[in-house]
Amino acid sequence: MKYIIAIDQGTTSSRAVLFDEQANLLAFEQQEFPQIFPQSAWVEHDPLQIWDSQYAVLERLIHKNQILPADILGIGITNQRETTVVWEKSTSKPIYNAIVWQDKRTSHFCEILKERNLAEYIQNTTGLLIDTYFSATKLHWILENVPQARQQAENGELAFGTIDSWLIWKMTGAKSHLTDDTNASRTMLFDIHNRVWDKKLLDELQIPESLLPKVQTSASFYGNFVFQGVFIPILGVAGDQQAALFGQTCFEAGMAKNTYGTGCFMLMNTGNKPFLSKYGLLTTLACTLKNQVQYALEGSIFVGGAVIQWLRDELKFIQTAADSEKLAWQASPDHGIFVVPAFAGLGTPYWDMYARGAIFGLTRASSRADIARATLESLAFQSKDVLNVMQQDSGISLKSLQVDGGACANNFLMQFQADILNVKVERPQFVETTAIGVAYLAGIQLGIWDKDFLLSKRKIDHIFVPNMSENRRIFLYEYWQEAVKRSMGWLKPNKITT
């Protein structure tokens, strides 16, 4: 037998997942790492755990499922995006830790690059907006404050790169210094129009292009791992949700897939075409073939399956998560409640950090049952508000709705987000989309496995239906948004002197 490997290297541990010649799962390895806050906002990660960790649980899957190395025929690399490494050619030493695509520390150099009038550029070039979230002003601050760096920079002493490009660097021996489209669109430095690092931005920002990896399509070969003498090539790169958008056979213009994890990330497949957003959606490559490049619009919502651990660790209201599930059966479908989850302020496409939670229409007779279910239903009416702006920023409509993450096994969550939205939803059997989506690039890669194939692979667990008539769907988001209304502004100073 034969087998492709899926290196998932996240932001809180590495995994690898073993497939077989059809696609199948067989077993995965999986191994958490330590995480740095040295500062409050700061958040790093050693490059070297980062690497360990993920040598450790591939080596561990090979050996408990006594794989021959000569049988493995490629591996895919799917990582957390926007993490910024910077090492020593020479040494493959980091010069300092990762910084992760959490960490706030660069907040007032983005403010420096929105002053310089900057962000219409970076909008329009890169499809993404000024943020600490991506990897340029953590690369500059890197350069700025790690004695010698600079300097080294100048002389082209160091690389750079996001975690795919650091494990490639280590797999291959310090051979390859690459990247794919969908990790260099995640930079802000990198015009996913042309496909190019944009010398504008790497001027505007002081990093010299020598530092840069270079840019190849998702599906393509990166060098060869040499694991016990074997050479096994590197076949398939991406960047964690562009996988799962992959994973989940999103292939044509107007899929798209919603992760409900603590908060959800939502992608739409617009095809070969970039749509720039009016509602602060971003733009970014979506896998790309040897002759196909495509496009996805993503979106993100603050707070997805945190009203559920909500619900659990603050009301008290369920034992477990899984709990809500059957106490939302028992509400009346006519409870009238809305429950708004602003605990962090709202995302897209309200963006209003002044917003706060609040849970609307409560009567004498309103139960546990009744916002728990208004709880879970709050989820689908906040994917369909982005939803909504993708398909107003495309000109696309939605023909279906892929979803992976853990709320998504909540059948009451799901069958009213089918209901909300009007269109089917489907649930994966495997919800490891992100290691199958490289999986897939790798095996398309080496000619075993083509799109058709893939489609013909893909299992579902359930299909929910829409089951709700028009008028109601649109009585009930009209109050949704009523309720988003009035919690927006909620925090703002009181204008009124005394």
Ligand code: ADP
Contents of the next structure:
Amino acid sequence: MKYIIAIDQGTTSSRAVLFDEQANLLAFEQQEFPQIFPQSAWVEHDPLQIWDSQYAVLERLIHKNQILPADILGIGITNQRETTVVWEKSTSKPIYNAIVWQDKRTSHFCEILKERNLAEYIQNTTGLLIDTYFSATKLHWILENVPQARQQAENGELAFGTIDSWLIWKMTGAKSHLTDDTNASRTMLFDIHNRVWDKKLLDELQIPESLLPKVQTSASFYGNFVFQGVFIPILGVAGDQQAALFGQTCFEAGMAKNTYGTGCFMLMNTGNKPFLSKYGLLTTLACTLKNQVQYALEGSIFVGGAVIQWLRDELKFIQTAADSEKLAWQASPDHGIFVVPAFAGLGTPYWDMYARGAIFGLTRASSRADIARATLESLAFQSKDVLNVMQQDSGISLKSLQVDGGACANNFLMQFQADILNVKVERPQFVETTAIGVAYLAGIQLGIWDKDFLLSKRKIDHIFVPNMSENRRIFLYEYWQEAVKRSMGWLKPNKITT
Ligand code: ADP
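Go ahead and give the structure of the form predicted in complex with the ligand, now that the form predicted alone is out.
Next comes the full complex, this chain leading.
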């Protein structure tokens, strides 16, 4: 038997997933690694701990399943996006910890970029909005703050990479300094139209081009991983959310997936056209193949499954996240309650950092079950908000929504999502969609799988079919929008409170 392995390097853990030649998922291994919080709002990872944990799970997967390295046809890599590593080319030693996507230390520099009137140029060129989230300002920070870094960079001694590049560098024994289109498009330095590093932005941020990896299509040859003397080719690379879109077989324009994790990530394939958003969505490259470049619109919801954790940990309404489903089925369908989980303000499409969470519509008869149900419903309403603007920006209307992430296990939530969107919601049997996505890329590059084959392999666990009257749908959504409006501008930053 022959195999393909996907490496899935996430924010809190490293995973390795084994597939057979027929694209069946056989086994996986996972290992957490430490998070480093040097100051408030700073988040770092040790790149060597990332590498060690990733190597360990890969080795364990191969040994536990008694795989001969020679039987591994290829490897795919998917990764936490935007996280920034700089290392010395001659020693492969990182010059600083990886600065993680959540890290906010560069917010002041982001304000400076806005004052320099770069917002429009950056959106038009990179598809992104100026934010600490992306790699560019993190890389700038390292060059400015690590002793000797700028000098070493000017001398061409350093390499920058997102986590994919770092892993490729380590796996190929410092031979390949490469990244793929999807990861490059999250740096805020990449021209997504011409698929090249943007000279003006490199100048503006004082980043020498010699630091940057070469950018390849997502399905292509990235070098060989030498494992126990055997050469295993790396054949597919993609950032986690784009990998999930591909793993969900959203190959055509108008197909979308929503990941219900701590936050929610929605991506819609918009085909070969990049649509720039009027509502604060991001435009990004989807996985690229040899003869095919596709784009996606991306929207995120800050508080997704996290609001279920709040029900569990703060309100103590439930013991496990899964209990929320049982409770929701016990609620009155006409509970009349709307929970707006604006714990940290509101993102797409409202963009109000002064909004705060609120519960509307309480009566003496309101029960824990009613509030739990309304809390779950808030995930679906927020997803509808994002999808609405995606459809407006692209002019494309959605036919069905593919779902994954921890909270997609909740049948109540998925049915309500289908009802409130009035589209079918499809939950796959295997929700490891990020790993599946890059295994698919590797298989396509090997020439053993094509899109038709992968579509035929798609295993659906359940299709949730909309079952709500149009009147009720409109009625509920109008109430939701009213609730959101009333939670906005709650904080009055200039008001004296003492
Ligand atoms: P992440 O990758 O962001 O860590 P996961 O995809 O593992 O997140 O999903 C975890 C989130 O999903 C948690 O916020 C949890 O509250 C929520 N969750 C998990 N299972 C359920 C469930 N059955 N119903 C509702 N929410 C759930």
